[in-house]
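The chain below stands alone, shown as structure tokens; this is the form predicted on its own.
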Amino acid sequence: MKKLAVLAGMAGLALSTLLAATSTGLADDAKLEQLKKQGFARLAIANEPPYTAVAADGKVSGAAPDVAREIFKRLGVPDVVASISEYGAMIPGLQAGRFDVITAGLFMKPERCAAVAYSEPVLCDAEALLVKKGNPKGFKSYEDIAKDETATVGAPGGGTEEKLALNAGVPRDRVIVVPDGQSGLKMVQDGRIDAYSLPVLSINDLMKKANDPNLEVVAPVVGAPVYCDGAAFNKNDTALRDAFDVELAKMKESGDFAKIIEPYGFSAEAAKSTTREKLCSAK
């Protein structure tokens, strides 16, 4: 009798586990149906061209939202709406349900991969510094900034560049949190910071728009890794992420992916050359 009771208990446990897994799967699958019904997906973005951009009329563009918009259309979600967020607030906002997905050049890192469900790679880039013409302090790396006791560097709050500067030894009081690209550029022009750090493409976009011969770009930053982002989903929405990945793979194969991102200056081949698994396990 004891053996039968144990077997019955094991069967009950197995059934409970199966039901729990099935319930989770149904909840996961229901996310896409929810988005189809509401007619749009909510994106978290930064106003940082060419990754993301918001026009004066509120229209959202940029390589990351454009890719997401096309994939969601293919999944039966006709539109996207976007909210601008600081990088440090994006993952908490996603986890709290304020966004459905982050499409903002949020580079894959092991700690971020533990917090969100990333798609396969979408956009890849390296780091750059915006400085005065002639690079008067001779910066080539974040370590160079750390060694100069009077040097300051601007970076987005909670972003990769802020962490790279801090990890290189730049003291907290010399890493200045800058709200957006235009502010960073103006602070370099005015001499309020010695350098402003963003990915190469973002800095180049700022330079192009500023058309200021008194500025210069240092790229790539020596010792800084090359990163790739992906669309970041809530950990509870892996079925939605997987559906997104299927369409992303189709677009990479057909060339439609390249048609969207390469006019912005990104390389489709760079995104196809690596995987989420490699990026999330990188030291």
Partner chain sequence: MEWDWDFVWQIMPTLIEGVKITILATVLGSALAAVVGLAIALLRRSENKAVARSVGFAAEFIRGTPLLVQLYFIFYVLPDVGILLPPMVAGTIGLGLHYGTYAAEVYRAGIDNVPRGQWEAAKACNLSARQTWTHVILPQAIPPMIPALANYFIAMFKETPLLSAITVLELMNQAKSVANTYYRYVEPMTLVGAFFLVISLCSVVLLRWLERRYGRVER
Second form
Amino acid sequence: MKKLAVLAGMAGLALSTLLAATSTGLADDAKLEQLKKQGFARLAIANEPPYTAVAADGKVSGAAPDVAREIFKRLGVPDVVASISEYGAMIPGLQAGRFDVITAGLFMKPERCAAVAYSEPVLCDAEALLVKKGNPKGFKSYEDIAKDETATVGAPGGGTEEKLALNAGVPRDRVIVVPDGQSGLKMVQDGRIDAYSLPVLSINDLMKKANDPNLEVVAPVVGAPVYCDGAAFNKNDTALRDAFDVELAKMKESGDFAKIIEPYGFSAEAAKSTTREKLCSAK
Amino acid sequence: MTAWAGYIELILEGAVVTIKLTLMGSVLALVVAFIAGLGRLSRFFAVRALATAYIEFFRGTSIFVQLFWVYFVLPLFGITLTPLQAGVLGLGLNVGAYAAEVVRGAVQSIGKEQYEACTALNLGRWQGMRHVILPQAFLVMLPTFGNNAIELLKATSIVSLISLADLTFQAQVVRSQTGNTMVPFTTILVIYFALAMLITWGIRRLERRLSRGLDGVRA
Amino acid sequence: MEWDWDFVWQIMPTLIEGVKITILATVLGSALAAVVGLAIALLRRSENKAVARSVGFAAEFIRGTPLLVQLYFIFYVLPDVGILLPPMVAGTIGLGLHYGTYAAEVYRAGIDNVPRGQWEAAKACNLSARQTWTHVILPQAIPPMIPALANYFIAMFKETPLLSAITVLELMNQAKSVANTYYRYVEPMTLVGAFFLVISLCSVVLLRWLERRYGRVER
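Compare with the form predicted on its own: the form predicted together with its partner chain:
Now the complete complex, all chains and molecules, led by this one.
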């Protein structure tokens, strides 16, 4: 009872101190109008090049935000601002109205499709493992990691790779949640984890930066499908999502899409050859 | 090598956010500390209970948990704060709870004869507090307030985990851009320490200024 | 956003696993802090000025910089110089060192509070320095410090969520992992807060008992 009273006191205090309530998810076109009026859309990104990156001058780049920036410009929203977030915090953050859209290489999977409103596919990639030179434990798939009882694998918390590893039967205590790519690389170098898993292009980017001859990439991971991400919107913002899709389709058609993502190493063909519907119903 | 200039700028931007958070958080903490600290000494049971509940709640739960809660859970109840607002609110209310106890302790440490003198001079309860007790008690509070401010400065590093671009956060960005861990982390450790020294120095000066003319008055 | 009790019961076992690690980290960290604190306090009294000064500065530095950044440093930078620590060990060392510097202040005050006469008496009895410390000074100095030390250890308990940043699967990390799996933040985060509040309130009761047993120390 005392706890309840304390909680009530705290809630009252909080409520009386704050009055900055905003509504999340406006009906129909209201959301787009609101974005136009405020002049920018808020993106969630992960700072995982080449998907998303923050340059030395603080400018947001990477394939996913670049596509979103262009589409929002065409929709009449001149600018995007991005906040860096952990993968696991993105969907709760979207639901909490912290961002308008997630553009971070958050791959489409059925359970995610149930939680957010995805656009059509944008960036496609397979999964990879970062291991020590010569792949001493001979990993080819997540199942290999599950079988070796001493092996540990690192992955971003709430990311696709974490779930793939868990689904392959790697127990929870051997799937290490790693906060960011650089930490994952460091933990493989230091021997804290036996493998670090990210999409192929992300791992390649890490490798390029680290320039460490003692590391090796296993790609693609056997048995892990090619995934595609899409821009993820709040479930209430399907009208905005649909408007986004229209521009995305036009860009795919005109070749502007390929011009943005191919310099980053992504394949425009891969994104064109599949659909949200297929990816969301995939097992 | 030119990139380093950009990275240094990033870190400095982070320092600005950290300083802003520390200043705004300290102001909020100071205000709630006086309200809650004096509230605990109130004649009215309801005020005392409310103040105690606030203090025990914020001292009892972790600042980390409070920030996460304000950032991720409050919006689900329709209250959305910017990361900066959430950071200032979380830090200010948390440190304010600790500082409230300092206020209470300091006020209670003032001798009984001072209160009796107030009565003898026919000062009202508030007048006595305002003109006699608090000026003396404030001097007692200052050094501990300084420590509280340093605690707040250190706690700002946690906001990096709710995606606010403070020093720690920028160090992480630099780290992921350059692949170098040692340099950015060492740099920000030094900056944090310099800021802490600045707070210590500022408080000491303030203390000296305020105690001028009070020699011999204090027991 | 509605509160789902079924979900609460479903995630409870996972969170309890986290609570165990949190408590373990607090206990180990406290033990280390108690030892480190004593070492710092004694070294600062060293005859050798250089030792006393540099230990003093190191302690000031650790106290003036955020634990989160220190943890990053221990976990990610030390391997560059060949020191590779498992997450839990790195976390314990971080907590122990950080709070050791606070504990050192408590020891210092406690030792200073032993009356001069005791030192003189020890000298008169022809005790060696070592005997003086172990048989005369510390047995008198330590009991009154216990409540103040316990107070810092409770503070440490509330900082253990920071260990999640270096991959220790403590309460906060378990809660995040649950939140990531089910895309629900309300229940896990609120429960973490509730756990901390309950344990803190219990420890406050313990603290009151310690204060009665070993004498009141201002906190």
